[in-house]
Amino acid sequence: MEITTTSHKRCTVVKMDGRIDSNTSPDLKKSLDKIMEDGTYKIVFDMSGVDFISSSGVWVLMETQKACKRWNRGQLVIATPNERISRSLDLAGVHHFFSIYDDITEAVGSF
């Protein structure tokens, strides 16, 4: 698992591969609540080289989205998820609390 954080003028990028599980979901938090601390709320969150999340990883994904939407700061997006993540998201019946993109350039100039 790796996960790697690239900060652009409107928006931070973070991207991760392998699987988010309940090994991974708490270093996973840990980076996003940092790029919050650091005081940016607009964030998209590249899926492509995720293969698997959990439930663990689902609720990480919507504690940071309820921060980034507190007080109209910003969002997480979702950027180039597989069609098994997105089927996931979509059984978790959380897909519409999210904007999905195919393409991270697509992602990053909705902000």
The other form holds:
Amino acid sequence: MEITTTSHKRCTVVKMDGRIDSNTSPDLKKSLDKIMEDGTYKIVFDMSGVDFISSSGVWVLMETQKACKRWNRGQLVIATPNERISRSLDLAGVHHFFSIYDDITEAVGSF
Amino acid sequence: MPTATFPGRFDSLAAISKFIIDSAKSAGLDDMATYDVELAVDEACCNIIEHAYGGEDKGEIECECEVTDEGLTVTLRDWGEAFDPKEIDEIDYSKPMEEIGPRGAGLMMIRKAMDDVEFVFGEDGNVLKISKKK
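Switch from the form predicted alone, shown above, to the form predicted together with the partner chain and output its structure.
Now the complete complex, all chains and molecules, led by this one.
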């Protein structure tokens, strides 16, 4: 599992590979918290390399979204989720809390 | 009937998923049905570790997979605290996002992902039996 962070002019892209479950979601939370501590609240989460996400991962994204949207200072958008990730978001009932893009360039360009 | 016992730790989850995926393929489930079972079992095991055992390394999780004519039945057993599923409220998504918390999310996902969900709490542990049709 690897988490990479890339800063762009208007947003930061976070990419994680592999499984996001209760064993790995704390690492994702640390990365996202660090970005927000550094003052960035416009975040793209590139999920092209993620093949599994459980509710613990979904709730890391939800808590990040709550923090990003506070005072209209930004948001977390999801990019390139595969069919399995979409299924998890659907079963968790949280699809509608996120803007979801099939293309990473489009996601970055949304900010 | 494939059966395996795993330590009640979060770093067991990947191995449990692999065990489930192999059984789901043997049962003839397609990729998305297999993912549903993988997800439901992961959620159930997290609930066992967090709530039944109250933390990691407090007990084991027994996992049994039965291939049936209809699909796959997974039976999970633990020896932690029992709970009443009826006491877990459904998440109310009509509320503002700020007011929504994760409590009950795992159980809700299990119910939505699987065709049958049955809890039995007895002297020989807590049993969750979940089935997915082909």
